[in-house]
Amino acid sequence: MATSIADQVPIAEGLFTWPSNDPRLLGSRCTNCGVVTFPAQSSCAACAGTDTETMELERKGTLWTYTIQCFLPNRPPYEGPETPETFRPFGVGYVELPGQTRVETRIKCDDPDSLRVGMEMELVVEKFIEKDGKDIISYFFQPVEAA
């Protein structure tokens, strides 16, 4: 099992900072209009501009929508952990960054009826799946008091 920071590899590259002992989104900021997006564009999709630079985003915001998932999603190209055995509903909604951007995300709890619209979430930088020797990391969130 893979275990040393060599061993973990990120989803995708430019999505969060890894390693970090603090991880974050990485977004962008259109210098022209000042639109945030997530994850990072090389251009705005707002108003068209061509200038943008990266940041990295707020940690914590608030659960904007969501629903829960009931079935284990098609592979491909789905590549979670879950087995038809050992699949569990879980929750997809976006969460709202305070004053950047909402951001599509897994959340991460044990009672997806538990979610509410409104609830403080937190970022979570961790292990998805093992692929080829690999952690492959991968971000979610989860309510606050579940952290």
Second form
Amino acid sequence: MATSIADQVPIAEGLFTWPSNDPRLLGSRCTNCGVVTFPAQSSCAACAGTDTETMELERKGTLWTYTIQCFLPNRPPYEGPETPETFRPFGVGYVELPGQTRVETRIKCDDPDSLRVGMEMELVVEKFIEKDGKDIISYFFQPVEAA
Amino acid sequence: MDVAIIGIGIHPFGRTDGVTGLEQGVFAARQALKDAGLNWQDMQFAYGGSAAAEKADTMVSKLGLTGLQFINVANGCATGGSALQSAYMAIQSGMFDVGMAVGFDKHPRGAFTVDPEGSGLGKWYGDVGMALTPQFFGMKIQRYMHEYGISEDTLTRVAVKNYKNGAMNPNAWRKNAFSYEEVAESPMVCHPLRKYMFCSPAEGGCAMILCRADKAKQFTSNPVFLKAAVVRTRNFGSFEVFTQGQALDRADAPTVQASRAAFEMAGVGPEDIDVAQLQDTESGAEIMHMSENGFCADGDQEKWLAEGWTEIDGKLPVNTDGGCLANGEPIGASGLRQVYEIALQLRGEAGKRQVPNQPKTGYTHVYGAPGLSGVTILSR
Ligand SMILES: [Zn+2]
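Can I get the form predicted in complex with its partner chain as well, since the one above is the form predicted alone?
Next comes the full complex, this chain leading.
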């Protein structure tokens, strides 16, 4: 188990602020049309503009839609820690961040059957797996009442 | 310049061990030539596609090195439909009188594999377990059910219908008609979609001979006319597979755009269609595509399925050959299979699954990654 922040590595650069006590997802806003995208992009798919600025996204939003992944995804590419014996279905969904965008995310929830469209959700940035002695940090959303 | 289909050929879909994808394409091509009463030497051009099997243009080493213009087509899940659309334009342009559209495929067993990095999604996306197409289908229909009150019952009915039709199709892969209970109780894959609500990657080949409409009667007494062939891609804001950040403002799906353009081109409307093939990657897709193609309002599918209006004897039979659910999805051939079925139906040669009352006008719709749609309208 990695203990210091130096042993914690984000799963991808530029996906969220890290290291941080209050990590946020990073998106971008088009300086021409104002459309917000996630992850941050250097050009705008809405207006074809090429000038964007990186921005921190809202922590809370509502569950716009979801599914429950009921089988262990193929490796590669999947790197999750489960084995066929320990695998438990997990939620995946889109969380609508007010006035910004809808972010596709894994959902942290012990009982995915309790997920409902419209639920309040909040960002969690935490360890996804351990690899080469380091914690690989990723982002999730969880229902607010689970906090 | 109107375009006619004067020959159709198919290699049975499913799994054919020991026969390559290309050989299945060649089989379909020879069948189509025989159906048209023509020889390979008569083909002035061909458009062909395959996603996971051999390059289509290498078919010439089996069919004959005649020097024709052969162009490979690669366009995701609409590869077969795009080959047909290209052949349609080649004749419409006046450059050629007669040629072929052909597609085949042979996918490995299991779900379609995705390379997140090659698709510009970032390695992390596959690492965390989100680069799976069934999740998209589950999420899209979940939202649709929430917005328009579609029930799981309707999802089940679509699958039962398509397997029932497939059981009447000698070229289909799955010829067993699953019962309502078997579908409704099959294992959950990506909520709310269950195992028997999904199609699988498969194998197969399909070919069409096209010619100028004014010359069609020289070759056949029962030509089918291609009144429209359209391919469209996603607009900003449509909900597509592998969209990591989705725009707040929804845009019409590429299917809506392709459908409208096709109806306009053909000069007919949804009410004129007697039989349709709509992309049914899974049950939910067929439901959403009924409305995206203009055949019913959002939410009315609940009633349509309960009343059996998309059954073979219903007011708009949908996926009379069993669709992707019963045929599987060989990407290179899938869109052409739909046109093959409509041509059979319009010619009155669909056997046990023939739509009654001599259908005059038919419709096909293919949809897939990365968010593109192909529509054709045919008449006799
Ligand atoms: Zn813009």
